[in-house]
Amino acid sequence: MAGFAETESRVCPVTGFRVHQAAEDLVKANAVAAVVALLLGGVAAVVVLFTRWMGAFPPEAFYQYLALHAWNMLIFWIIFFEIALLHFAGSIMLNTRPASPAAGWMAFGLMALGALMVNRAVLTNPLNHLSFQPYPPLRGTPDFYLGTILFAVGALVGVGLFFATVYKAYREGNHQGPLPLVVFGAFVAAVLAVGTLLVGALAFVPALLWSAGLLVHLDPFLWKLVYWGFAHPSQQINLAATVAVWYLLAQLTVGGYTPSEKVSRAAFVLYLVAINLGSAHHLQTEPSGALSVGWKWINTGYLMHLAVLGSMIHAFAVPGSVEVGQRLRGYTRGRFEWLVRGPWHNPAFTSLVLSVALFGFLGGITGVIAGTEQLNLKWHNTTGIMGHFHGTVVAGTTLAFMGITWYVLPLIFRRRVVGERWARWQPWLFGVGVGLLVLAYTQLGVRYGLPRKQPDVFRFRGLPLAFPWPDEVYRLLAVAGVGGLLALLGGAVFVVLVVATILFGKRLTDEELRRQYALPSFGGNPGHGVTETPAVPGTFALCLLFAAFFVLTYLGNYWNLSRSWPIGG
C-alpha cells in the first residue's frame, strides 16, 4: 500500500481520488466518534423499547434514557457522521487538502466536548431528562445547554471548513466545472446547516441564560417557536445528505448514474427553497392567536410540496442511476432484471435499496402526511409522529450511512471487513425490524391516539376511570417490540463488525483494494464510454406504483379523520 510519503496524500486505487492524510484522520475521527453516539443511543433504546413494551422500567428510567437515545440518535450520530462526509466530499472528492486541518480538529473537539457534557448531564441530573422537546418550563441545568452549544458551534466550524476547502479547490485548480452531483447534494446540507445551527443559537443561548439564573423569563411560545427552526431543520439537513449518500452508493455499487443530473441538482435546490417548512408540524395545534390558520395552509397546504417534489424527484432519480448502471453492465431483460439480479451479496447495495424504500413508503408519505394542518390532528403528540420519524431518520438515513460505512472502511481505513458473512445479513435486520417498528407505531398512533411521551398503557390498569386499551394495542405493541428488537441486533452487528474491522481487520493493499472494489469502467457519467444513457422502464413502473400508495394513503387519511368527529346526527 502506497504511503502518504511526503506529499501527505495517496491515489486510492479504485475511485482515483487524491486522499489527503488530513483529509483521511478527519474522516475516520468523526467516523469513530460516530458509531461511539451509535451505540451509546442503541443501548439505552433498550430500556426505551422494554418500557413501551411491557413497562418493564419505572418512568424516571424512562425519561433518561429516551433523553440519551433521542440526543445521540438524532443529534449525536447523525452530525458525527455528516461532518465526516463533508470532509469526504469537500477534500477527498475535489482532490484538495482541507484549507485548515487545524479548523477541523478544533470542530471535531468542540462536537466531542460537547456531547460529552450532554450526556453526563443527562446521566447525572434527573432535571436534564427533556428527551427533545425542552420546552420552558421544563429547566435543565446549564451543563446541558452549554454542552448542547459547543456541540453546535464545532459543527457549524466543520460546516465552515467544507466551504473553504470546496472554494480552495477551485482557487488552486484542483476541480473545475460544476460539484459533482454528490458533492453538491453534501453543499446544500452545509447552507441548510448553517441556518439551522445559527437559529439554535437564538433558541439555546437564552435557555442557557436562563437555567444559569441570569435571564428572568423564557415565552414557552417564541421559545418553541423559535427551538424549531433549530430541531426539524436539522432533520433536513439529515435528508439532504442522505440522498447524496444513495446517488454515491449508487455510483460505487453498480456503476450508475442519474438520468439527468440536471433535474437532481434542481431537486436539491427545492429542498434550500421549501424543506424547512416541515417544521410546521410540530405547530399547527397551536391557537391560531399564535400561528394563523391562514400561514398553517399556506405554508402547509401548497408551499412545503415544493419540497415534496424535490424528494418525488429524487424517488425516481435514485433508484434510476441504479437501474441504468445495471442495464449497463447487461442486465437488459424485462424491466426488472437489473433489480433482481443486483449485487445482493453487498451489503451497501442492500442498505441503499432498503433505505431507498423504507424512506419512501414509510418516512416520506407519513411525513406530508403528518404537515399538512387537518390531517395532524389526528398525528400530533402521538406515536404515529415516531413512525414518521423512525421511518425517515432511522430506515431512511441511519441505514443509508450504514450502508456507506461498508466502502468507507475499506477505502479510507483500508481495512478487510471482519464477518462479512454477517455483513450480508446487518441490513436486512436492522431494515426489517426499523420496518415493523414503524408500522406498529403510526397504526397505534393514529388509528389508537397512543400517546407519545406516556412511558406505556400498563400503568393506570386496574385504576378507577383508567382508559381501557383494546386487545389490539397490546398486539401492535408487541409487533413493536420484535421489530425494535430486530433492529437493536441489526445495530449491535454493525457497530461490533465496524469495531472489529478497525482494530482486527486485515490491511488491504492497493492490488486487493482494486479486485475486490473495482468499480464499473462506464461508472459515475455518461461520458466515461457511454454515449447513451438508457430507458429506466423498471424505475418508471416503480415510481407509478409509489404515486397510487402515496395518493390512496393520504386521500384515506382524510378519510380516517372524517370518522373521528362525526359532525350532525
Ligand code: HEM
Contents of the next structure:
Amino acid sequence: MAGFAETESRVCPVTGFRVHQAAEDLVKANAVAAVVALLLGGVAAVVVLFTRWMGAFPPEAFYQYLALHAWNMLIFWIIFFEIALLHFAGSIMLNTRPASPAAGWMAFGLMALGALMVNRAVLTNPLNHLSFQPYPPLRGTPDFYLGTILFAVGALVGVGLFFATVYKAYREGNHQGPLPLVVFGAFVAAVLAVGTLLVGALAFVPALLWSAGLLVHLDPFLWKLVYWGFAHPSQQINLAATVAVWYLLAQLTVGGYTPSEKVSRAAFVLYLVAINLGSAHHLQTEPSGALSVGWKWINTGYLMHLAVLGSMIHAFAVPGSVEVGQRLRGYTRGRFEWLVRGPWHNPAFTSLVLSVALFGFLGGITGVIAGTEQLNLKWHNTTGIMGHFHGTVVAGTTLAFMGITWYVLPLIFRRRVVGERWARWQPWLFGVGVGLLVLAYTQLGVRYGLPRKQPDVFRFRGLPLAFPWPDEVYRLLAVAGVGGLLALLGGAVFVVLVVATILFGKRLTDEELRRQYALPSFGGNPGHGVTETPAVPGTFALCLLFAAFFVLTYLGNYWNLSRSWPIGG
Amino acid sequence: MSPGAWWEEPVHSLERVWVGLAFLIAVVFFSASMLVWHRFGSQNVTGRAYRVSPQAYQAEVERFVQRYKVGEEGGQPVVAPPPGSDVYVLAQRFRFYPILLLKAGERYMLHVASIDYLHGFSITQPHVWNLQLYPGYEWVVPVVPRHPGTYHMACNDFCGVGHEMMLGKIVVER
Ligand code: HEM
Ligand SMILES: [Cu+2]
Ligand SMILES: [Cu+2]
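Can you now output the form predicted in complex with this ligand? The one shown was the form predicted alone.
Let us now look at the entire complex, which starts with that chain.
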C-alpha cells in the first residue's frame, strides 16, 4: 500500500499526479466541512420546503430556517468545496506541495469559525434571521457580520495560498507551459474571488460597524448597490468553478478534452472581463433617477452579455469534450451514440450530464431573462428568482460537485465507495427533483407572481386583506413540493454514502485503485497531438436546440410582459 | 506536441459557427432587444425618483387620502383619484396604504415610497409586475391599469418578522 512514509508524497496510481500529504489533508478537511454544511442546509430545507408547500411551520421558524438554509448551502457548502478544489487544482494537479500548509489550515480554521458564528447568530437571535437580502436598515447583531467577515478572510487566505502554490509549481519546475484547462478555470475563479471578497468587505465591514453602533447611518440604496457588487460576482466564482469541474469530469469519466483549448480559455477570460461589472441586474426595478437607464443598459446589456457569451461557448465545449472522448473511445455511430452509450453506471458521468443540461436549460436561460431590464419586472423577488438560482447553484454547481466527489472518495480518501447501486440513482433523484422544483417555482413566480420568502401565502395570518390564489398555484406548489422531496432524498443519499464511505469504506491499495478506477486515456493535457480531435456534430445539434429554446423563451417573456399594465416612459 | 501548441490549432468549423451564433444571440440580439423595448415597448422602468423624508412623504399621502377618500375597508381608507391624477402608495412595516380605486385604461402618475425599510411592491394576484422600494426615495412613474378586476399587493422583499402580513389592494373598475 502506498504510504507517505519517506517522502510525504505519493504518486496517484490512477492519474499519475504527485499527491502531497499536506494537500491531501487540506482537501479532506475542506471537503468534510462542505458536506457537513450541506447536511445542515438540507435539514433546514425541510422546514423551508414544507412551509411553502403546505404552511407547515410558522413564519418565524421559516425565516430562521431560510437563513440557515441559505448560508449553509450557498456559502458554506459551496465555498468549502471550492477551497478543496483549489487545493486539488493548485497543488495536486501541478504536482507541487502547498506553498504553506499552515496558511491552508489557518484559512480552514477562520472559515470554520466564521461558519459556526453565523450559524450560532442565526440560531440564537431573531434579528439575524437574515438570508440573502440582508439590507439595512434591517440590522443583525455584530457577531453575525463578524462571522461572515471571518469566513471571507479565511477564504481569501485560501485563495492566496492557491496563487502562491501555482507560482511555486513554476518556480520549482514541477509544471511547465500553460496551466491545464481545469487549473486555468480554477485560476479564473480565484481571481474573481479576490475582487469579490474585497468588494464584500466594503459591504460587510460597514455593516459590522453600524451594527456595533460605531457607524450612525448606512444608506440603504448605496449599501444594496455595493452588496450586489459582491453578491453577483460571487456567483460567477461558482460558475467558473463549476465549469472547471465539468471539464475535469469529462476528462475523468470518458477521457474527453475540449475541442479547442483556445476557445475554452477565451470563454473563461470573458468571465473575467465582463462579469464584475454585470451586477446591476439585481437593481433593475429600482427608481431610475437613482440609477440611470444608460448605466443599467451598459452594465446589464453589453457587459453582462459578454459573460453570457462565455457561458454559451462552454455550453458547446463541455458537451463537446464528452463527445470527443467518447468518439475516441469508439462510439462513433450517428450523431448521438456517444451520449446514449456513455458510462451511465458511473454516477459522476450522470451528474455531469444532468448538471450541464439543467444548468443550461433551466438556470442559464432564466438568469438571462430575469436579468433583462424590462423582463425583470415580472421576475423581481418572485419565486421565479428562486427557480433561477436553484437551476444554477443547485442543479448545476451542487450536482457537479457531488459528481466529482465520487472521484474524491477513491482517489483522495482511498476508500471504495459504499453502496454503489444507490450512488447510481443519486444524481437522478437529485437532478430530476431539483428540475421539478425549478420548473414549478419559475411558473409560480412569473405567471402567478408568487412572492419569494413568503411563509404564509395560504392564510396571510387571516388579515382583512388576505386573498386566495387560483387552484393552479396549489397544484404547482405540490409539484415543487414533490420535486423538493426527491431532491432532499437525493441529497440525503449523497451525504449518507459519503459519510459511510469515509468511515467504513474498504481501504483501496494502489493495485486495486489502478484496476477498479482506471481512467480512459488520461494524463495532464490529454489527447492533443496523439490523435486527430474528432468533430462533434452531436454537440452542435444539441446546441442549436438549446439556442432555439433560449430565443423562444426570451421572446415569450417579452410577449407575456407586453400584456401587463403599461408602466414608465 | 509542445505545451501551448494548442494556440496554433485551428478551431473546427462547427465550433466557429456556434461561437458566431452565440455572439449574435447574446451580445447583439439580447442587448438590442432592451433598447428596442425602450423605444417601442410599453413596460419600462423609466420613472423619476426624488429623495424624500419619511415625514414629508407621509404628509403628502395623507393629503391625497383626505382629498379623494370614498370609503373604508378593513380599517383602511379606500381612495378614488380621478383619471390622469397623481396617485400615492405608502409602504411601511407591514402595510400598503391606502386601498386604491382606479379606472381601467386610464393613465395615472403613481407615486410610491417606503418610509422605513426596503420593501417589494408587487401587484401579484393577478400578477402584474414588481418594483423595488427604498426608504428615502419617492418613485414617480406613469401607469395604466389596463384590465378591470381586483388586484392584490404583497411585499416580496423581506422586511422583518411580520413581512408575511404586508398586503394591499387595488380595485380597477371599467
Ligand atoms: C436539496 C434540496 C433543496 C430544496 C428542497 C430547496 C428548497 C428551497 C426553498 C423552498 C427555498 C425558499 C425560497 C423562498 O421562499 O423564497 C429555498 C431558498 C434558497 N435556497 Fe434552496 N433548496 C435546496 C437546495 C439548495 C442548495 C443546494 C442551495 C445552494 C447551493 C440552495 C440555495 C438556496 C438559497 C440561496 C435560497 C434563498 C435564500 C434567500 O431567499 O435569501 N438551496 N430553497
Ligand atoms: Cu447576479
Ligand atoms: Cu416585506
